[in-house]
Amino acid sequence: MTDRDLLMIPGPIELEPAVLRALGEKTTSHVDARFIAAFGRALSALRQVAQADGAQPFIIAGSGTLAMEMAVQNLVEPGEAAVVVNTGYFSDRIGAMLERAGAHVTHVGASPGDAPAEADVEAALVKTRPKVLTITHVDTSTGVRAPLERLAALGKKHGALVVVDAVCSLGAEEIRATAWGLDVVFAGSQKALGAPPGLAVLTASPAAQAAHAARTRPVASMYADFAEWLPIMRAYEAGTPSYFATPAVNLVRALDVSLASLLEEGMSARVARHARTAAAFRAGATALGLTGLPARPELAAHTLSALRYPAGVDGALVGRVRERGVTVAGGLHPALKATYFRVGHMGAVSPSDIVAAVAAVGRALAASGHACDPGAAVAAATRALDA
């Protein structure tokens, strides 16, 4: 094992040195002028990353699951209908949250690794006339990337608010919130946004804010309530402090730095880089004789790869990869978790990281008795990167 493992899981991810420096700076007051400026910049940058003109950004201490909870709790009241486009574990989670909020939930699913047919989604929208349609853009459990733009168009066509779980996509996959009619886009700080874990982020469109304002009863959770946070977010973005609960000062400063780096790269360039990185890793994986969990190539996310164990290989592979200096993740989907593993390749991941990950997986497979040529796999990944 090396002294420093390369972290190649689907989040948290490796961080840029500048982000780590910001995280390690002396903690200041949450009303310090420098922090107010950093918080305001981060809010503005989040709006740009999601391409959510006119939307209200939120950055709250908590995980991506809190952001999911906020989306559900603020938009849905008991007795209202919701349709969940189900592509895995995290689609199940938002469905369970909707049920706890009292919604009548319809799941439109497919076999693990696939995405539901758009005709089936539309049929559910026609039948239930839901208040919200939820879409897991990339389900971290399966590596499936749903066709977000087309699904969102169906939601808008049938009058639903479109809620997008972008935890494993925002900052790496194409998302155009305003142009595509996405009413809430939520994520966590620790994946493609390139910051440490600990921040829930989301954007709420004017329609989402109006739906919240029209509620007939208060949001049950004070901490999750848009009404408590709206004046805080607006104040910080305007350059003045306000208080509801103490913000995570160092985490926000780290996010400010990571979002600035992301926007400096440019969203189009960043999306294209992640596509190239994913293609290179999968070229290496294919050369090792591995197959992906997603049912079709167009469903495979650019932020992670979910790969089936070959015959004769089991979950011990994850530990063998780590012994070779790279940390990857096991399976997560309950129906399949013992049959596959996951490799994250998002954020600051470099070409050398891709090569190192392919080499480590190849050597671990060979040590597990799988007939493969790790050198040929590295060459395949390198050719894809060079191309």
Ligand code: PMP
The other form holds:
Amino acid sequence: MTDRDLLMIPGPIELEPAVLRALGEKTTSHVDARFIAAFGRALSALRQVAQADGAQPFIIAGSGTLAMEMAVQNLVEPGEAAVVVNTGYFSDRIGAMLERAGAHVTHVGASPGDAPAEADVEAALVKTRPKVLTITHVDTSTGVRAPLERLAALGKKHGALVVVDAVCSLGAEEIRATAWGLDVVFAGSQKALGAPPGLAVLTASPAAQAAHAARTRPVASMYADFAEWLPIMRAYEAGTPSYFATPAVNLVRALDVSLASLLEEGMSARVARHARTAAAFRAGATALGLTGLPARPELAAHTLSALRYPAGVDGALVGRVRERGVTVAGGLHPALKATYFRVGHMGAVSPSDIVAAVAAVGRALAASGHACDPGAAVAAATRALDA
Ligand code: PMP
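Given the form predicted on its own above, I would also like to look at the protein as it appears in the form predicted in complex with the named molecule.
Okay, now the whole complex, with that chain kicking things off.
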């Protein structure tokens, strides 16, 4: 029964059978009429999922880090200023990437588990007048969800392009790209978008496209250049083939199926379901005596839970949970990684998956010598699910 393990890390995630079937279909030409239709549908679905009316969607073979790279490479030129709202590991990554692109980077940080004060972000915007403000919507290393709408409004107020790392939020947390003034929203296919790993996705607002068009020098990386991909994305969405670099045919078809299922559920229903699911898992975790890394409940993401090991328990817990049939992840934030673990609950995760995860974590904690009652924790999670 080796294949019955439940995958509950913060991405990749368990996939719907229909998505896996699309992945396993015969590979067609990238100019096959059925593929053109699937690619076109996926692009317009991506625009809807990000609520990015008027923006240009891109779907490119690569992981979420490529989408991050595209945002940085296309919008920033050497010598320009950038402000990074830093909530952890992935904010550090975009900061490092901006530095490699020659930007002058100002990080506005907080202690791990917290989000920077909005006044500090505004002060950095006033002081450095940056071309871009980057926000990690959900930092997967801490489980912290930044107050995206308010931070983006600050960026707009001070004339910055707002770049959002939505790798661990798009498809599960509320994102209104156009209404909130988000110029680039980027993600990968493997988390709340419900597809296998391997696709970089992003949306670029008219202002982001204008910033790219106004560059004084071409984007150094040809593969990352909006200029190469814009005509391709427009052609596929218009139902005509075009070629720059071979699209990941099967992955795009799988993404087409998963995005259709997201839109069928409806974005607001989906956001509400993730909130309920997260609350139920955390009711179970609290009953087990666990505390979360996020400093305040409103900072806790709905896509994953980052939970501290209780006294006397260490990283061996992750292996013990796995022996009980559920795969969870260890810590990731460099300063704290030995002190907590992470459980993903996004996408196709079902109420029974939540119950199974609470039970497996509880049994593993008990086997690690932590005094807790896994049955009571399951009851707490179940009550929250049925509330
Ligand atoms: N940003 C965030 C918030 C992420 O969670 C991840 C992946 N865990 C990335 C960026 C990088 O994405 P990928 O691993 O697909 O390159």
